[in-house]
Amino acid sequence: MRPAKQNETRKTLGDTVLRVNNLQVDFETPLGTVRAIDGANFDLRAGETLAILGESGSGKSVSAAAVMGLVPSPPGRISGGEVLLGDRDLVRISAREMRRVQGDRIAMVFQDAITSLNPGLTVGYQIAEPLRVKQGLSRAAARKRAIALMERVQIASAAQRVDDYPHQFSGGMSQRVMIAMALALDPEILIADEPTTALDVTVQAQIMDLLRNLQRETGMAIILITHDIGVAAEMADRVAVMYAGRIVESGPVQDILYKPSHPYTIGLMDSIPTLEQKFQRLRQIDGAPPVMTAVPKGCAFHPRCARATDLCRTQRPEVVYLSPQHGSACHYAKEVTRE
């Protein structure tokens, strides 16, 4: 899209482009302060895909919103930690500086594109808007770029469809429009928050293929927010598993899939249907994630964990590293294995 910018700012494949340290996000509620993110740590490297995985309510989307500077205030606020984009801490920069980062350095594809797009504006206008506002392009030039972006995300007859409204697009095509909007300013990092929600399996595969191809073309890094282990397995280089606002296990995707060392990760893995289990009942994790106003003491997962001991009920586990890249916040990480 913009080769000059890529040459100036893109890092070498594997270099760290984003580092999140001890991130804490609080929300004020009628029941008191709720800590939605409780000390999350992760990093993202140039050209890779990091999947943040977990059940609904685990803190995945709030983490993404914090990185993007989109935590609603009030009632929310980032109460601690840092989000480092190069040498800049996005937690501490001004709102004006953050607006320069949004879209230009980090862009986001929101879940459920049909409800995220403005129904009163054409898709071409919405794709072109950041080009006019941030790059100062004329309407004609921005429209031309919008058509090129629609073609890039494989929307057929883009020149004819640029003046269509969101309701004239299917769910899969709407998601492509959202991706085109996110790519408009050629970001270094793309956050995709459940990008295939409510899409059928065929369209989901097409969207995942599109993101992979765009990543190869641009060298951008991707944070993929998902509850779908299959999507994470297909797309990710590394995986961070979240539970009750904390990352409880992280590592290369092969380690997480084949050598999980946290009971929660194992429970998620065991819930995936396989051909061998077609006549067997799927395993499930008993219970439900905790209400964030009443997170259990010790390990937050212990009420649902068959392996829990008194130690788990009373002491919060620190991260144990099974290899330099594979960590698990479980007292018994070196002993836990998938049966």
Contents of the next structure:
Amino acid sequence: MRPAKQNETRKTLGDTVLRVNNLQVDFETPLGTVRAIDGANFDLRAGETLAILGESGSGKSVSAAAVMGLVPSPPGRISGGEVLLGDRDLVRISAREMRRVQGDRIAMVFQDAITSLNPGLTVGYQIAEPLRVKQGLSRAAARKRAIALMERVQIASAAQRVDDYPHQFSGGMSQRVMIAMALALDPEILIADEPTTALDVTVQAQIMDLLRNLQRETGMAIILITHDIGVAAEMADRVAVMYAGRIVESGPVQDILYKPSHPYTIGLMDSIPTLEQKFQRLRQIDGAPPVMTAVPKGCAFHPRCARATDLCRTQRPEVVYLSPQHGSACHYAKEVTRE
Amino acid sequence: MFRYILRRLLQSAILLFIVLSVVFVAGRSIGDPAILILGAEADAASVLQLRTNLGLEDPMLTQYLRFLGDALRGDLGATYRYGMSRGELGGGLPEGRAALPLVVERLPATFYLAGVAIAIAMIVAIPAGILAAMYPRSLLDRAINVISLAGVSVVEFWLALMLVLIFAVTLGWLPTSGYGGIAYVILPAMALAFRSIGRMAQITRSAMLDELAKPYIITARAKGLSPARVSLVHALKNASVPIVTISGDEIATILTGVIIIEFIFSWPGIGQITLDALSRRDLPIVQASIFVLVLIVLIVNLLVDLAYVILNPRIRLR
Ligand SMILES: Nc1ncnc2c1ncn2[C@@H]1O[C@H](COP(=O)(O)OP(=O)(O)O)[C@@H](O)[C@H]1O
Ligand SMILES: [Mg+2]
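Now show me the form predicted in complex with the partner chain, since the one above was the form predicted alone.
The complete assembly is shown below, putting the previous chain first.
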């Protein structure tokens, strides 16, 4: 639709399109200030899929909200760091400028598609809305585009369904509608926050296939947020593992899967059922993730880590690079390996 | 959808029937109509004569069925008082005009006043409620809280008198009472709308706040839509159901509140004739007014139901 944009901003695979530096997000709560994101670093390259992997409460959604300019305020606030899109810091631009980034350059798909769609508006209206509002398309032209977008996400008989309301769609179909809506303005980055968690397994696989195909067609970069290491393994080019508001390990998916170098990542790997283990008890990481009001000093993971030392209890680990692409925020990154 | 509307129509018909029955019973229990007409000093023979002529000596059931039949034909009896002197009544049937047309004649004046009051209430309250929800803790948000609190605690009667005192007597900007153009309608309409403004603004505000906290709002914001569009298109579309409900309720409240306000401002509407008739014990007029007011409220409720159907796709498409 907009060839100019593609020529300008669709870079060859590998260029960094988004860089998050030392991000900090605070929430004011009755129990005091909670630092939900505490110095997170990650970057995203054109055309790739980056999985952000972590347990519930580790800060994945808040990171996405920070990138999208959607941290709820109050109680939330980005208290430090940068989100660089090209050479612009999204943390510092005005709300008006941010609205030209939202949907246009970075679009987002949410976990629960059913509640994330407006129950009072037709899906066609919701898909076409950015085209009408931001590109000034006529009602008829926008409707046509909405149907085309619905076809692109493989919604059967799109022309008939365009005037239906969200409650007439299943969870999987609603998620397809969400994806169609996100694609409307042809963004360079798509953030998908646990897009299949609310769906059953077969539908899950279909949505993941769809995302993969759309990425191939459009060349957009995807940030795929998930708590499921299997999904990350299957979809991602690179993985960033998040724990207590920080990225504790990141690197190419092969490195994370076969050479994990952070005890937490190793724990996650061990909790995957394998064929032999199918009837045995799974190994789990002992303990629970910290409550964000009481994050342990030093390395936040140390209370659950078998090899924690006094150093871990007092000193926050810096990222150790095992290869130019593969980093781990563990004092003993070079020594820990999965046996 | 048509079945839904049909069901609502049927319910309204049943309700109207119940109201008519209550009117019938109430009418018989206020006192003997014959004595009401002839006065307490009338002799027993002429009272009996009038009772027979009025059909009051017939069995209750016969009277009831006759009342219902007449009512269905729009005949709610003839006035005992209007346009006649007591002497003319004699022992025969009252020759007064039919009550219903007398009441219906007053409707335009009542609709004029109530219409202006409803328009004021909606035009002020709904935008104020929406803005208060968009800017929580703003000055407007606080003002709405104060006004709705005041609206709940202030007696309409007192408010009307205060308005007259300030704007008519002291400032002399507006006439104290009477029927006429815009200058005459402002004070009674404001007195009538005041309480509704508070309640409608409050409900609008909380309905909007409820919707603005829902996940689909984040989706709308993620699309880079302006705050105005997020509120006025996305949230308002879903908040419209409670807003229409409260508007319907308040229209009904205004239509009943109009009685006392018309009396205070000498506004020649249905309220004035009703209070007049009450003080003169003119039962048919009272019955006719109640009938007309109930009918109007039922029609308002039906329109509100229709609005729901239009606003809520989950009802519309069932
Ligand atoms: N609205 C909020 N108010 C207070 N704290 C919040 C809020 N949203 C998120 N948090 C904090 O941020 C942490 C991370 O949340 P989130 O990013 O949603 O986790 P997840 O990784 O499951 O997506 C939570 O554990 C919580 O402490
Ligand atoms: Mg989440």
